[in-house]
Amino acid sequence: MALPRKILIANRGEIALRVIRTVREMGLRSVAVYSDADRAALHVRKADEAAHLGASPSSESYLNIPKILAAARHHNADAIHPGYGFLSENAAFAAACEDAGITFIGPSSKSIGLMGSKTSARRVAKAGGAPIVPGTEEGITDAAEAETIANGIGYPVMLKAVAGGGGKGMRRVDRAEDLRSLFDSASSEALRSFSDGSIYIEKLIENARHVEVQIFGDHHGNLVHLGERECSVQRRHQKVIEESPSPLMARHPGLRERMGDAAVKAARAAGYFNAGTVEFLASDSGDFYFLEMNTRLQVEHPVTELVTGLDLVRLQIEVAGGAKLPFAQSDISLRGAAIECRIYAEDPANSFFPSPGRITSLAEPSGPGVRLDSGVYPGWTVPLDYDPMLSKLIVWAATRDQAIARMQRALAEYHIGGIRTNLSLFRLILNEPSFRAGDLHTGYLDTLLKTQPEFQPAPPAHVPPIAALALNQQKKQEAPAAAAVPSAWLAAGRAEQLR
């Protein structure tokens, strides 16, 4: 194995730019790929070379394995970095790269397959000694069987898609009489989203935190963790703010070591190498349970980079080329505090409905301790075709309180004109006493928003029946069909790539 010479980035937007920048710093060459919708995208402009994949739908471009491999061969790329989302956790894609003699910058196809299925991942983690939430270890397709199992576990329970993520195919069930209808609903959504309607059941841990551990392994058997990230501020099961370290660690000395050890054991049981994240549910008492593993680089990896001083993308490339990790577990320490906000093209005052369109003006924050991973520029049009994340705003400071103050300052400087964004949401959260105190759980944001009138959709105005009929007809003529709106934009939940 040797360091790649030319890397194709099988992704778009800010993560493609993030990888391109490290590739350039390493003296390597980059190849961007793009669809019709992304002809003018920033990642296409910044790469050394670019390959057109096809039409805008992701099935014809960013999810098309033969086209991506053909682009790699045409441009003589000897490695592919998948970023996150799209094909990053697709075992078949990793295997196709392996078969083609192209280095896949990530784990093996075998590890992706093992940990990509939620039930398989639970079995692997359990075998590795990680604590598991009580629940099933096999997928279920029959509502009657699910009812029997849920009665045995005890309510409340969570139904989750075996092949899923991003909140799709997920339902909370509080009462036995609701289980069948919610099971059918979850299974149907899972089938639409992942072509697999099987569901597994877990005991619901009330008011749990979502804490994840970044792990990294090489091809020589070295495997370490790089600390944790607090990801409890979520909207409809989608992370909104992430930070490192987790405020929970200060309340429980030794918890980081125990959680990190469990994460490493789970990854080792899967024969894992390269970057990965083991996710846990944790209680304020310090108990924690394995949730799932993401076999790729995370959206929120910058907060770990800022508190460890490491470039995780560089490490990914070096490890993929056969290098040993340049550190041991004892060398890893976290310094200061980092916070990340995910900036989306959406309207918080209208049920977070998508806000595509042309960016007419842009003022970006800067200064000490401020990092902006962005894929947009003035004059660029945000397309409907893909997930609406525009950028990630990340800050670092010596303490969490200072990091919060720095983020508030950065948010005050940030302006994106021409479209709606969720910047106002972060200004609200960062000012909340409970957030500042670190009193978080996965239902925190949904509870907070219920108390904020400005984030509630306005009630529909009264329209006389005849006028309503005319208005409805006009809308039918002017508006695109609902089916034409890509699922990544639906307010009910984002695409898997943004977990």
Second form
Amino acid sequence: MALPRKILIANRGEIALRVIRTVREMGLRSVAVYSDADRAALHVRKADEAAHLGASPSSESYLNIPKILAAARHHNADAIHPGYGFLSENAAFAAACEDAGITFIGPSSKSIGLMGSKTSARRVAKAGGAPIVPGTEEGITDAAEAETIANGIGYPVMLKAVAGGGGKGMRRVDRAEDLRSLFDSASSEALRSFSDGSIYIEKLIENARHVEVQIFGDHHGNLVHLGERECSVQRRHQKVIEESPSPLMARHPGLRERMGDAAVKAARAAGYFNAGTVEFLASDSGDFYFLEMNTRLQVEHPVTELVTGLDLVRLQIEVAGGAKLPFAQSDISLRGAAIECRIYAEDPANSFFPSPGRITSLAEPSGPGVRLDSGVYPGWTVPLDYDPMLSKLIVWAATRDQAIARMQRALAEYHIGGIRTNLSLFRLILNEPSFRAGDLHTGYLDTLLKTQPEFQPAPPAHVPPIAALALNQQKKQEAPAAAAVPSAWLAAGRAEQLR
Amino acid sequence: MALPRKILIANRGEIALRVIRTVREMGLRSVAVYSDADRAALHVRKADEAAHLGASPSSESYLNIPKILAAARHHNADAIHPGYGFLSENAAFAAACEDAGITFIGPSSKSIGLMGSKTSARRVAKAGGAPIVPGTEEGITDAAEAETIANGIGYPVMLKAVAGGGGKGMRRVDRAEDLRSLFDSASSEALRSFSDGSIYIEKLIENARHVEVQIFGDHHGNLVHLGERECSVQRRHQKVIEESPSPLMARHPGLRERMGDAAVKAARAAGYFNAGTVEFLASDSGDFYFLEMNTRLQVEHPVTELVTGLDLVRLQIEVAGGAKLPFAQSDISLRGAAIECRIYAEDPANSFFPSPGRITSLAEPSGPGVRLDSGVYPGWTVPLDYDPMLSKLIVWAATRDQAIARMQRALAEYHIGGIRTNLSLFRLILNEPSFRAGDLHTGYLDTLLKTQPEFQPAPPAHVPPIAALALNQQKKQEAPAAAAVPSAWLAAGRAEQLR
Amino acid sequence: MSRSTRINGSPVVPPSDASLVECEPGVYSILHAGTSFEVYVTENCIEVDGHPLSYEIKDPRQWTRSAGLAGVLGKATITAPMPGKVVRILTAAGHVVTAGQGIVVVEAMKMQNELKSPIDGVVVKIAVSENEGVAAGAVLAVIEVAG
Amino acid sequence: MSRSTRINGSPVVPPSDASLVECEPGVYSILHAGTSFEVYVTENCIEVDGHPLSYEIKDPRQWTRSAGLAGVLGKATITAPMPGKVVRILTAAGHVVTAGQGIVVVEAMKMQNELKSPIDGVVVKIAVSENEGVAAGAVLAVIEVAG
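Starting from the form predicted alone shown above, please give the structure in the form predicted in complex with another copy of the chain.
Every component of the complex follows; first up is the chain already shown.
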């Protein structure tokens, strides 16, 4: 086991570029992979080497294990970083890398297998001593059996697909009489999405926060936690804003240590090494329950990097190369506050419908305390084949209040033209007194959006005339271009006469 | 005394924008000022309000005290931030603000007056107990008197303009027989530049480092230091790269505290409040001598911000509003390492000649640990009227080695087209084993440039064909545009026939 | 001038005493009454200091619009904004719907997206069926103003 | 093809088996033999992964050059790259100079800048005097190849 020399990044978009950056800083070589849709993608431009995988559908490219391994062999890559999503939590892929003698930068295939299924993860975590939400230990496919169990747990309950992710196959059930129909719809959605219709049932913790703990282990048995992230601001069970530290910690001295300890125990029970995240539901009173484990680098890892001062990707690569963790638990300290906004190509004014297409203009925020992990550039056409995330805007400041103000400043500097984005959503949330007070729960955003469905505030009265001025100027300039095409003038003249 | 509500920034370029950003984050309003050349400058675009000062020459705009005060009154600004350069160390300007009832965000005019002259500053610092370089306490204009003094101090000596700055009126004298002619040339240069030909003489500390201490004081008598910056990489006495911490500190435990203490004493002797910098010469053996004090925010303040986690501009504004320092000396700790490169529009291949003009293309670095404080945008024409600094690229990482690697990565991502820049200079320096080892002194870069005057390394052999490929494609695309102008074709055809 | 500029649906007269400069293509710095504005003009939107605004220009020589004008002719056609798969149909031909009511759910880019009626009216036609793949621009449903 | 491309002064033949795509105007992603290159083409320079290269194209239809070709005709004219003030003249008419030798020092943008001879030769003319203000493009000196 030794530090890899050349690392293939089996991913795309911002996370591929983020990994490439650290690979370069470590003096190692990077290999990007790409589908037809991504030939001109930023991660391909910025990598040292690049390998074409195939057609645009993920099954032909980023999810295609044989093609990715072939690319790694062709480029003599001795390690693969899976990023997040795609194959990152696929035990078979990790095993295939192991078999091919290629270092998989992540946990063992065995750990992924143990923690990949939610029911198995619950068993492992429980055995490790982590508190878990009352619920089933096995997946269920029979609605009648589900009804019996739910009655035993007590309502409200959550139904969740065993193989699930991204909010698919999830249902909240408030009353016994709704259980059967909701169970059936969850199960069929799970079957459609994951080829596995089995569902588990959990007690629903009302107004719960999503608080997760970053853990890190090496191959020598050392396991630490790197503090928590609060990810309670979610839309349809998808994280939208993440931050570290969680505002909950200031209210409950010692809670971070207790949660960190529980997370480390759960990870240890799975024989875990490399980066991982243990997700908890936490109540305002400071109780917490194991939710699931993500056996990979998390989208929101930058907030942990900013408060701990660590480069988690560097640490992943070093640990995968056999290095011991260069610190003990007592060496870890958190400084200040970090917040991340996930910038998506989607239209908040139209039910958050995805808005792929060409980015015609782009102005990116920078300056003090601003980190932008982006995967796009002006002129790039956001493909419709993948997740519509464009970038992650992350800020750090000495306090949470200052971090919020900094994020608002950075958002004001961010302009993305040509496609719709959710930038305005963040302007809404960051202005909310309840968000600013840190009073969060996983239903927070859905509730907010219900009360403010038309959340684009009307501009001040002096703004539209300014817009009109710029618009007139723009059209004046476009006119001479039209003049170069005489037939267009003739057509316009005719149209005018017809009026 | 209260927190200002609206702040006029009496400056331009990156520092104006940097101040505007913090002003916005504090929920206050910003007023930019601009000259004719700067109507479309980034700081004007990004401010809440903007006031035209006058014609492009600094004397008509950024150095014109009545115009700036008139703009502040017209916009109802209750405070002025001077940035660095221009009027930032002008005691008369600070006094004029005080008289006009406008908060000057900086020290008192009295402190500026005391520390603005190098000889006066030496006296104050010496009285405060700071070690000073053996030399004259008064400016001298007579070469014969200078010769007597220099012989007493012992060679080599440095001649420095009393009113000086930016390397003007400075001469190194190695031998007694050179003193008179070098004194005369330094004195006449000083007279030309500062309308004051007086010169002071100091013992030259061989291979000295430039190490400076950031200090901060409030109006209630609290004064702390915020660690040091090493600024030894200079070209013609102008800083080029700055970093914090100084590599010297790891070699001399306790040195930071001793230097910090000396800096605070010097500042206290001047009745100092707000941000200031005490510059020292330091030897590898850990001796140090007071050099001068800068009574303003320093260009290189971001490296201190990154290692301390403080926003110095926010602190300046708060303290100017009467707030007490929100921390004591013991609360200050440094984390990791930060490095700054000053990106200039100048041509390293042509004696660093300034290269103003239009920026035709721009790609800026971002991602983990990268901060860019820039004052330019694609399409901006760098005016020839002011200092040619474009931006400051600053990185932070857990260790100095990692920060160097990160800076190299960020520099590789930085493209500025249309004008010449000194980006290649940083690629040279950061690759140097002696820089990487932290073996620095103020003559370091001038020596390096002497040994490597043609420092642009030849590209690898496989690179030129790639360049040719892109070039041919570019010209292919430009051809159709040319086709639209028949006379150009005819002219080309004729030229061909003439061959 | 017969040109009329509508911003966010209302006619607007630009100030005559402002300073305007185009900094980058489509990016303007405007100073008016001492205030500084940064304006981005794109094909479908104007952004003034982060406020997104829709616009229309009526001009003898040009007709540009950015706001969807569905419904003005008494009829709205709901089309797929991108390729995807119809996963659910929430109404049927002949049903009365209100503006904002969901009509069809399309899955695209790994997300389910509800397409809504822009007008109050009657569903004239549902042009697709569940589980059908649809191309960008494909007509999904047609709604007509009632009466 | 009679077009010849010179990169850093030498003729170069581009690879025929590379994949090229223009990502932004003047910005290319090129993949060749598995390696990824990012190339910026500007009016006066090509940058390949941070390596700046000068270029010339000779073409029946076009003539583009970026590298200063001063001297090819046996003569070099040193001009002021920007407005400034002549602060020092380092040689005189009739003197023999070598390529790289300083000829005139001009102060501009708060800095003193030494303008050098691009060729070995003889100073034919010094067109300015000390303390003289000069406009951009003003001729400062002329050098001729000796012999």
